[in-house]
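Single chain ahead, written as structure tokens, the form predicted alone.
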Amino acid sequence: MDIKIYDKLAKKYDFMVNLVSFGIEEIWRRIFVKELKKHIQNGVLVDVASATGKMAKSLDFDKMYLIEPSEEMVKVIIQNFKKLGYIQDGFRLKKNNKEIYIIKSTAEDFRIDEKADLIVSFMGIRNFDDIKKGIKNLDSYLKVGGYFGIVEMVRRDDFLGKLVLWYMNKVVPFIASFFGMKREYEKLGESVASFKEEDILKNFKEYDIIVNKSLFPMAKMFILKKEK
């Protein structure tokens, strides 16, 4: 992951995502949260590659660890939760019985002192520096019987897939150029073009796949349960 990209994007991240996805990513998030809540409603959450914290905000568990390597994104996360009435104490945020711990680190390297009931990665796994290492580290912090939820864009080679890739590789960088971020969005498009569903699932062979669903037009949603 090129953290400098996300440092540069941080303050405009949510706006740019909504702009170039026509709001589709927000629809994916709502579908994801609704599906996750069918299986688990509360507990200890680890949200990896948390970006601006919207996924954690939507799930609203009582105890949440937000893993985010971008320093500028971390600043946005803190601002967003303070607006919701959370009180900041360093990288800890608290409101009533709810606690949030923000950890400036990566999936591969973060450490916490307890295990989670749910780990989520919304549009994050594709950008891990080492997917195998990152998921192995995350797995070590998930309780047996816990859930691992993923939404990620993956390559598909049908007409729709090729159309989406053309849009991401040609149109999105053009739009981003008006905000001085053309190359940043070229790199994001390139990452989708080389990423396949199997790149995710091959790391979860000991998990039960509870949900495996396509999200229009070019994403996959997985909810997996750790059995041992």
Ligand SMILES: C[S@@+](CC[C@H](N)C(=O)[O-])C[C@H]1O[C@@H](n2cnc3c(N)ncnc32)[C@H](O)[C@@H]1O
Second form
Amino acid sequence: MDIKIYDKLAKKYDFMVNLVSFGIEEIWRRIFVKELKKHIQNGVLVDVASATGKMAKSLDFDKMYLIEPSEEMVKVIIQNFKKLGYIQDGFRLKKNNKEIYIIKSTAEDFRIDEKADLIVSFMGIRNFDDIKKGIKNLDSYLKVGGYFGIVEMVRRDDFLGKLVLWYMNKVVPFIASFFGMKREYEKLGESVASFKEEDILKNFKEYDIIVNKSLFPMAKMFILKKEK
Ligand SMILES: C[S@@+](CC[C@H](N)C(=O)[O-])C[C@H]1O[C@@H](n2cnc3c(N)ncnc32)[C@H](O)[C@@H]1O
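Moving from the form predicted alone to the form predicted in complex with the named molecule:
Now the full complex is given, and it begins with the chain already shown.
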């Protein structure tokens, strides 16, 4: 995905998401966090495609790596955590026993020095330029026995799916045009139109599927466990 889109969106991102999704994305996030916490409560977290850092804020693990390529999003992440009392030291943020490392890079290319207990991608995977390479790189940083949690919008071909696509391709860009972001939202709508559940799952053949749930109206939640 063109990072410039997200650079432009960064400051208004959370507001726009809430506006165009009628708050549904936040409900998905809450469902996802609740489900993840049933399996794992703390440890080392990698949150990929972090945007403004909301997943990390919600999961609140002791050590968190936020992988985000957009420079403007990175600035928003730093601001958001400073508001929560974190002290900044370059790309490291610290508060009491909690540490956050902000890695300005892509899923495909990032490098860190340790393995995670949990990797999460909330509406992230669809944005990777090379999904196979991104997931392979992420997998190399997950401990055996660790979890990979995913929420993503995926295409469905029934009436509801067509209605959501129409809304995303026509109505959302119209709403976004009032904020000078019509073309950006057209591109985001196009990326949903062709993305299928299989595009995710074919990269996790070695994992156990712990949770595979549809989220109304057009997303999937997966929690996968790395067995070897
Ligand atoms: C829809 S937002 C993710 C939302 C976020 N996870 C949340 O919890 O609200 C997509 C993010 O993916 C990032 N992105 C784009 N290409 C990427 C890549 N190749 N690897 C990782 N992140 C990428 C964008 O900069 C953007 O911030």
